[in-house]
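Taking the form predicted alone, here's one chain by itself in structure tokens.
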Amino acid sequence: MAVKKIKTKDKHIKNLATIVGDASSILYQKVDLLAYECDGFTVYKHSPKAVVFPKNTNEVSALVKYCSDNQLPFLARGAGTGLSGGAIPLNNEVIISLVKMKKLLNVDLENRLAVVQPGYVNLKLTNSISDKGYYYAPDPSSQSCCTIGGNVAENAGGAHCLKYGVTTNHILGLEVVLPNGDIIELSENGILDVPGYDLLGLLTGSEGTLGIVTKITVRILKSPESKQTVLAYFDRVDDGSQAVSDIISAGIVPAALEMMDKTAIEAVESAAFPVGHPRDIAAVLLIEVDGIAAGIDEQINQILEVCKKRNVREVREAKDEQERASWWANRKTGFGAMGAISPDYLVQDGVIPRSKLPEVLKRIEQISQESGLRIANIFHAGDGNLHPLVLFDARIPGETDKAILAGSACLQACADVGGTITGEHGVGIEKREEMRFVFNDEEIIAQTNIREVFNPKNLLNAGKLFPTPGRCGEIKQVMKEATTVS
């Protein structure tokens, strides 16, 4: 097909033109690059050399294979819906946006899976099947608009991982381009038990640095008989931390346990779904509990006592699927709903021991205390996966550095009690030096050299999920002196 008008003598850009079929499935004005200075992480913002619309992996191959030969450093994007900054680009690199590629191919009932391209967006899948009894398991807040290639970059999670695992525990199989072009199969038709090495372990939550997924085999789930939803409110957040670990012990696996303080409260009410949560509630917790419908009524009764031993305020089963869907609604647009009471917020991602719950959350109010910026918590407490949203207003100077430092500061207090700094959120360019909070230079040295045998050139998502170089870099050139004098 001929190139329409190219409004540009960048050979590069005219190049890339051709290899999508014409100018309307590329982008490289100022203009048209505005929407993709970054993702769902908007603090640090750089623009692309141009952002190009592959149709299908043969596209996807040809453009990989000609930034590689011409040096051209590229990155994919999905929906942008990101919260670590893995999708902006850093070294005026062009973006390859796999939003075209949305198609679900198969769909095998008999063997419970499923065939994606990357650009479907994961609640569509569960959308497309669940007339027939199934659904597909990760969750994330995002699931009505992020793809399901995203999910596979980040290896999302979702309120019910706590039951059903995160994304790498629902994939099967993946069609892979390599930085060099080549394209790879890995357990083609969902066939896990293959020898050798875990390379979908690997490429799962790898965020988009050692190769860009163009075809997704993925589990589906036979939906559960019966679902039941529980509210409970605690006048102390340590009371409702208690009784998340009282859950848990008492041998109870519930498919989401979730928690919101206070001022999260404050926000999803003063926001699109509100449902009466009391503003003085110092904590609100909803439970969910799914299977075989003779079960559900036993565990709902285990959890209303648990909650009353712990002195909660209210507790009560949602009567219906309407009201449970809408205290659904209501938490999982929590973070949006920070828009509400602030004008920027900074959202943050680590996860600790349940039974650290009580002490990181008074040290996350310290550091809220100490910065001066109010901190909201949302979090999937049955997992000890928290979410501090650090609120700031970005026009008045030197509060975005403030909310950096306090954010920096919340993932500390999770390492320090053993946890680590990103649940499934990523690592992108966030929290790249926090990744020395858990790693040592040796540790992140091993990580980037298995970057290196994907990626030689690093023109693939340079500059991502590892810190910048320094003693790190100076420990690894000791390394490969040793190998070369050995």
The other form holds:
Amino acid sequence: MAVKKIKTKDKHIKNLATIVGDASSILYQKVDLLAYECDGFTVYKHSPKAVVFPKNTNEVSALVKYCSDNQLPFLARGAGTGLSGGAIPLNNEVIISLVKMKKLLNVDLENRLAVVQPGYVNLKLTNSISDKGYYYAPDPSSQSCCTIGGNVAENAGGAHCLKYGVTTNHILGLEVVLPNGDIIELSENGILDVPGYDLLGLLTGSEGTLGIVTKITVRILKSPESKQTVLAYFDRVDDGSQAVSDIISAGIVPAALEMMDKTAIEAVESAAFPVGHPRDIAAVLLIEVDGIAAGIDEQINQILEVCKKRNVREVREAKDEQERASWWANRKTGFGAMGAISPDYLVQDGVIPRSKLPEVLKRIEQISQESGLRIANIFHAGDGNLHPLVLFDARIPGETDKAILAGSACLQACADVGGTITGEHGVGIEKREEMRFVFNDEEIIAQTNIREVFNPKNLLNAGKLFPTPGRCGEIKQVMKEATTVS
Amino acid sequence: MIATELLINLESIIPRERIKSGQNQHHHLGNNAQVSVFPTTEEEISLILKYANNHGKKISVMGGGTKRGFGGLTESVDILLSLSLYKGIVEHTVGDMTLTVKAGTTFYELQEYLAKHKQKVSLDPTWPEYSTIGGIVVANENGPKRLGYGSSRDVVIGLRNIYPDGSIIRSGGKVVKNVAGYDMNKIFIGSMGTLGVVSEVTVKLRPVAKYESLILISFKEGSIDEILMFSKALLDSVMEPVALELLSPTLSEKLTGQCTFTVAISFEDVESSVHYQEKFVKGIQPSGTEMDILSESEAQYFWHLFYTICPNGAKESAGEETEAALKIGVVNLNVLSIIKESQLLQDSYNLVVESHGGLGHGLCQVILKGSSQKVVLAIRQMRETVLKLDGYLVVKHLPFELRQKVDVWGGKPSHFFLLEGIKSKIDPQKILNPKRFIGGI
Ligand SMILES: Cc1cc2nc3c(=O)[nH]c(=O)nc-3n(C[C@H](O)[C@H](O)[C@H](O)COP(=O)(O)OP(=O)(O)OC[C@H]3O[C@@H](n4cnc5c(N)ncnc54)[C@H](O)[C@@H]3O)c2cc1C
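Starting from the form predicted alone, produce the coordinates for the form predicted together with its partner chain.
Next comes the full complex, this chain leading.
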């Protein structure tokens, strides 16, 4: 093995390099660490101590044990696409990157499961089984690069989670390295309901604060026999929102039910995948129904009826797979498309009861006016998961702060109608304080008590997810000082 | 006499007419108590817990009592906390398809109410007239339609949990998608009441299917290979059965009159889709088998019967025979081995053994009836078989006395310290359902 030389006196770096075999599996020099200062949440940055790239579970375990024994803070990182700052090394952490653990370990079509390493990229799984008529359901818009390990940590969702559920509904088993280095197996062979408290469910969505996931058994599904997609344009947002409610009330369970407002349409039509949405409409709905072919027409007809009743300007079905794919590419690249109309943007992730959609959209409009910042809305309308995108220009002094405040106000609006502050992107650093919008102190302590069981030294991904009592002022200050934005 | 002080103290929390002493002391399924209380408000529940926590009293929590024979190595505790009067719909927003309900509401009452809105909770527990939603969630009870609709962990979006210190801790929320903080709902689901008392459950609802049918295929020859081939063909197709359940000959005889291995396939969708799928199944029907298609009310009647096959802990007295129910989890297609083995147990131990298992989800239920000694031996043998398949076996129903002889939960996992850790953070005095759960938790 060609051994690169370690050029540092730091004994920890040397020891960590020894664990992962050689110097090519560790980064520790300032320039190399720049890319790891933040994830997809770019408002806040901090330098890690080092980044290590283990190749297997034993190496992860040894690294973790070393960090734990030496009181070194550490955290796991997948593709770094997280949008709430979960992988940002707030405490100068050693970053354990899982990208070298990217194998598909096993596919068992008969029992409908697959086993992957945590660094395996989400979309690759579907791509590698689609020829046999199977797929992996959770489909975050970032699926072409985010890792399944990161998906487990964030309990990622996606457009098609309305019918099929989010990541947690598809996780059958996990191998986890605990913060002391112990390796545990939760439902090794994917068997359901193993006796004991449901740690599988608890670990999923714990944002990398309870353990590092090193192997994942997921459920795979048979691809539906048929799919049909409908596009509907509305002149009034209220009509679009009402149509969403009516479709669901009609007893239809669409595979996806997405909505974009006027500002969002302006962005996606100015970006890489325009499809010709009229620029003057207030809202577009993208509705997909899938399942047994024989039952689809009936549901599509019902959807067309509903839209007409709600004064739709135009509604049509995708004429072929190519058109369907272009509609989805247009939608799934929606966040990035903001770059075409604004230097910077901040994505929020509130959830509301569907019936409150018109009310909350009005409130977001008000927040936009009050802050003087444009807010685009792209959302999973079917499950009430809103993504207000606050557009701003970080070069203008004070705008970053304004954007953060506007984003927080949107979450308050969601919480006020009985909703929540995050549906799929996680709390991370970004929404720590907003946790108080939905949980009281006792409820937050109930959760940190659980963290103590797994992560008693709090060396693993500390400072995430929960507001720090008495530190609110300090955090606001840190946010203020942050200047760099994507 | 010891009860006197307890009674006096409880009377300061809850009216006398909702306190009963004596009544729940000698049930053969155990989980007894000196005094039973029937709170009607959350505040009462909270105060009872707080009292017990401060005075070292142990509590057994009960919903409808159907799972009284499920775990528990303490014959009798101080207080039996019944949630049977804590019932009713708290909030139902029809258009949002979410509902909050008090824990003591029976599943039947809940579904009857929802049916008026053409909605349902997509769980299928046994004994719906007796089982309460709280008990179903906390014991993680579900049936064959799990294949299509998932279980409590997929359906529950929020809980109100009353901790032993009396504090009310909400987990989750009221919206269908939520990743704020840890997914605490998950640790309460299936916790057997050892962490807190669930007072309210919020669930996401589904529309009642526009049409349903049930196909019964009886395999006359009884060849396991044939069933396996058929199941694989169906599972590898684009059909969308909500249940694909293998019934043992003994169970099949009881439910369908045919003493053969029988596969029950349930479809729920718009009518045209259901008929299309029926046609597909006819197309792959193995020769030498018989097929019966039950639609709508006939299918519903079958399921109605199906949900009464399991022993019901809410029944007052023991019958002549010992009854046991097992929950077994294996990798999906290993269900065949389990159901076959259970049929063999029937002959080798001279028992009546009825069993079924989901070929698409791997969970089985085995019900045994006969002499207590034979039942115990058969459970042990079954566990050996299950362990060879890397599965688990949990005893869901067994008289108290026999629970001393058979480990209800099987061994402890290597990460047991985490389970213990969670328990001791939430219930450090161990007042709730003592020794009811895995490893003596
Ligand atoms: C353009 C864009 C679109 C997006 N669309 C969606 C969407 O539709 N739905 C959605 O849900 N999300 C979406 N996201 C957010 C993001 O892609 C998801 O949160 C994803 O799950 C993160 O995966 P990752 O591999 O990038 O994880 P990272 O960002 O590397 O890490 C995320 C968190 O997980 C932890 N972590 C990572 N790997 C592990 C592991 N193996 N064990 C334990 N903890 C670990 C990290 O410590 C961190 O806290 C989007 C992001 C972008 C940039």
